[in-house]
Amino acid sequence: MEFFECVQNRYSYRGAYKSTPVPRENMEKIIKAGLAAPSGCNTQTTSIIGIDDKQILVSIANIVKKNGFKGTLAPAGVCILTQEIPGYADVYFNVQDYSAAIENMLLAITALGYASCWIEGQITESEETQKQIADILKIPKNYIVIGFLPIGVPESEGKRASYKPFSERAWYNVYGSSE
């Protein structure tokens, strides 16, 4: 898929998923696209585990429906886990540097054909929930569970969100310019 094509094309997908397997070889394409993503003074604070368990899918799958996500298991997942590093002066890019990793990886899973949604604030919202899921997956304490992306060929076709006109949210040279 063409990159501005791809761009377009990603939306958050909370729909069914097909059983269709996602082979290690797309996980480690999308998971390397998150790890090329830009650090904040190449702290690389974000870290990712691919998971294609179907047990271990399940455990995430409903700590994250208990705590209101309203969508399906994937045959395959990527959890996003970052570290506070400081990069220069008690500066934390760590928010910046997984954010981007994230997108990058967004657009790969497009890219081959499948279909997620960023999930975080499901994640996030508990030191509890957080705690489960790093304990599934045998997280060192240094580490903060931030994000999972469900992975998958998704069964009916999904919806792009509908975004305000570009001259209601960019310009060019000064605030409200078209010039």
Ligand SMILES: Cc1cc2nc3c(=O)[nH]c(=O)nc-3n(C[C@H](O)[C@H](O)[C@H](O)COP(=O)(O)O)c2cc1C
The other form holds:
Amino acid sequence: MEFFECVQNRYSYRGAYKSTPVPRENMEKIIKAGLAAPSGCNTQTTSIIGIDDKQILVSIANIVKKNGFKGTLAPAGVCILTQEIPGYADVYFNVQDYSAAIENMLLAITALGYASCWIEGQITESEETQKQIADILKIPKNYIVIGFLPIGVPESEGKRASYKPFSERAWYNVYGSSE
Ligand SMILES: Cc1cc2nc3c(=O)[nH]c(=O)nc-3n(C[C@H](O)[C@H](O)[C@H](O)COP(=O)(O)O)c2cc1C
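Mind giving me the form predicted in complex with the ligand, seeing as the form predicted alone was just shown?
Every chain and every other molecule in the complex is listed next, the one we just looked at coming first.
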């Protein structure tokens, strides 16, 4: 898929997935796209766990569903972990770091013809949820679970969010100008 088409095609899919497996080769492309994202002071604070084990996926899907996630089970996913390592002094960039990694992965997922959804709010809204996922994935204490991206072939065309027009959010040269 052409890059700009891919950027415009990405959207949050919350519908059902086909059972078509996601080969490890594609999982690796997606994870490597995440790891290739920039990080503040090159601290590389983001880590990623690729998941294609059905039992683990069911456990995570049940947790996020309990928190209100409307989607269904995908045949694969990635869990995103962060470490609170300062860039310098007491300045932390780990949120920006994992956000860049997530967007890279969402674009890779879209480019490969899969659908996904950035699930963060419904994980970080409760420390208990983060802990439950950390326990399932055997994550050491120095990492924080911040998000999960389901990966799979969508059963249907999901609902697209509406975006404000270009002229309300972006300008040339000075605020409010189209020139
Ligand atoms: C930081 C962040 C957290 C998000 N958390 C969730 C979430 O927990 N559950 C969910 O269904 N969508 C979540 N989303 C997806 C947004 O709701 C979605 O990106 C937004 O509504 C725009 O729709 P689009 O992604 O289809 O363009 C999150 C997005 C971001 C950037």
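If you superpose the two forms and keep the largest set of C-alpha atoms that fall within 1.5 Å, you have the rigid core. Bear in mind the structure is a predicted one, so any value in this text is a computation, not a measurement. Numbering follows the first chain given and starts at 1.
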Did residue 160 shift 2 Å or more between these two forms, C-alpha, core superposed: yes
